[in-house]
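What follows is one chain in structure tokens, specifically the form predicted on its own.
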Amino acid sequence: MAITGDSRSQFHVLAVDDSLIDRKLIERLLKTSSYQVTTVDSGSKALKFLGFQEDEQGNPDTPFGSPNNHQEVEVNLIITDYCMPGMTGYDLLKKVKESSSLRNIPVVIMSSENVPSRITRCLEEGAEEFFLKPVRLSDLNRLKPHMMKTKIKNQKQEEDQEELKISEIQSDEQQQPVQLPSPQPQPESQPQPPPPPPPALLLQHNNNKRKAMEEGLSPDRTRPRYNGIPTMV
């Protein structure tokens, strides 16, 4: 497996071919077109790089190995030879399109044989293009629109998933009962003392009291006066 290109490359292409000469040729053409390139020599290695492995029940979405082995760079397109030993390019195409996690990756088939039925079968299975070898630079110019379309589609799916998460969070918050604060006990009211009388009423009360005391004294203001009781001097 070989990875070429720099980190500034916008798109990453996985090239699959059992022929070393054809693999080197497609790698050079892709580099010339400023793509980041990973090359493998079989369909099984391509699936391993993509993180794909069928489990014992044949489910096609079981991840393979550690994510660090295959997701350091995103694969934006797969270009594969049709005639390969073991797993053909058509078999690889079917595996990719059957996987829910990989089906959005565009797949391009290459072949040195111009067989119309083979070309039709690959296009019906989901291949974006079918190139006849030797692949030319003008052929690779047709790759970018497919990758751009897929990139925009993936971004839209990510945005929709993010909006769905936000909507679920807001829905959960609305369903939570609102905790009202418990009422605080009010302190018992203490009886208030009566207000003091106004100054004018207090002055009148003092005058009446003084007048009553004066009426109880004799004219010479030396002896008390008793009404109806004789006094002896």
Given for the second form:
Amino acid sequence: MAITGDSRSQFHVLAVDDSLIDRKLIERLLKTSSYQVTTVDSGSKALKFLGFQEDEQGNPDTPFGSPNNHQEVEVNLIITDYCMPGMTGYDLLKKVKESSSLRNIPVVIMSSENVPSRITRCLEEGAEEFFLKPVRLSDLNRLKPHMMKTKIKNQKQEEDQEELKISEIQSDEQQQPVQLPSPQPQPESQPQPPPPPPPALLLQHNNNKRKAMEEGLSPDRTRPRYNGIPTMV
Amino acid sequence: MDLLSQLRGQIADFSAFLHREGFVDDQFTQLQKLRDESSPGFVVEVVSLFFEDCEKLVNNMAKALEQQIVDFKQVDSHVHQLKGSSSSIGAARIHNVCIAFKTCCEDQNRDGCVRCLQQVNHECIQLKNNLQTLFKLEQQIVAAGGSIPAMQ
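In place of the form predicted on its own, output the structure of the form predicted in complex with the partner chain.
Whole complex next, starting from this chain.
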């Protein structure tokens, strides 16, 4: 499925830093690179902005207000300072990666200190990049691929959701005897046409349905297999 | 030579001097590159914030070092903050003093800390004066109908 390049669609970056000067700086850098920016001065404020809430047991929960598992505001990247009082950038990174709703958001860590073990730790925890401060415009050029990857991943996830729905509907159809069309004089060698799909699905999901049926079932496939699904020739 | 050329010459010389003497480094140049029509006051704004921060931190550190029992961890955290912000705006000399200052904190060397603090204070005042001169020159150029030249 082609992703149309809409020049008006902007990437939104959430920048986290306890230093006012550094916030001003990163904001300017990001705006110069044509990103939409929100700055906050702490990890806890960042999580609040992202709509993250823990329940009383301290278990990370899906964001409040929406059972559909979507953030309140779409954030395409989080860039955070490492050294912050209270919640460090590393703590924030962990919380984001542990959250089912937030873990797909790429996280970049910034630090004024070049500590190799710190860098390794952050990258192992899932940070995409580690920038040494002061951050430069050229560093920000490395951000776009990570943000693009998330947009593509989100779109693919939506496609997969639709595929699954279709497979489930087909499974229901298999339980009933197949309704063949009324007999017409046809040579026997001609293949039988498949049962027509429910009209509602036809409108939007034709492409996905064909994709689901043509796709070879790999051994790694976690979704249940269905035998005898007629394929379109 | 017309006024504009004269001013441009002055600002070029002065900038070169600031860089040569290590008052500012390349990060300051990077900052200036971020200034554009949508945010003409960006550098002045960030620099003002820095000096406000500087004064506050210097005062806090002075107080901490006057105590009978010095809380070196606290002094160190102030130095850490100043080290970070000076690096962010390209205030090279201040940044270098902070590095030495941090070592004195770690060694719990009170006299060393006091000396470093005095140096920090001195450098802050010098840089503030120098940048005020630079900004004044820039203002004059704009007033004379020119645009602020891109720094090397």
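Between two forms, the rigid core is defined as the largest C-alpha subset superposing within 1.5 Å. Positions refer to the first chain, counted from 1. What you see is a predicted model; the values in this text were computed from it and never measured.
If I superpose the two forms on their rigid core, does the C-alpha of Ser167 end up displaced by 2 Å or more between the two forms?
Where the cores coincide, Ser167 still shows a C-alpha shift between the two forms that is 2 Å or more.
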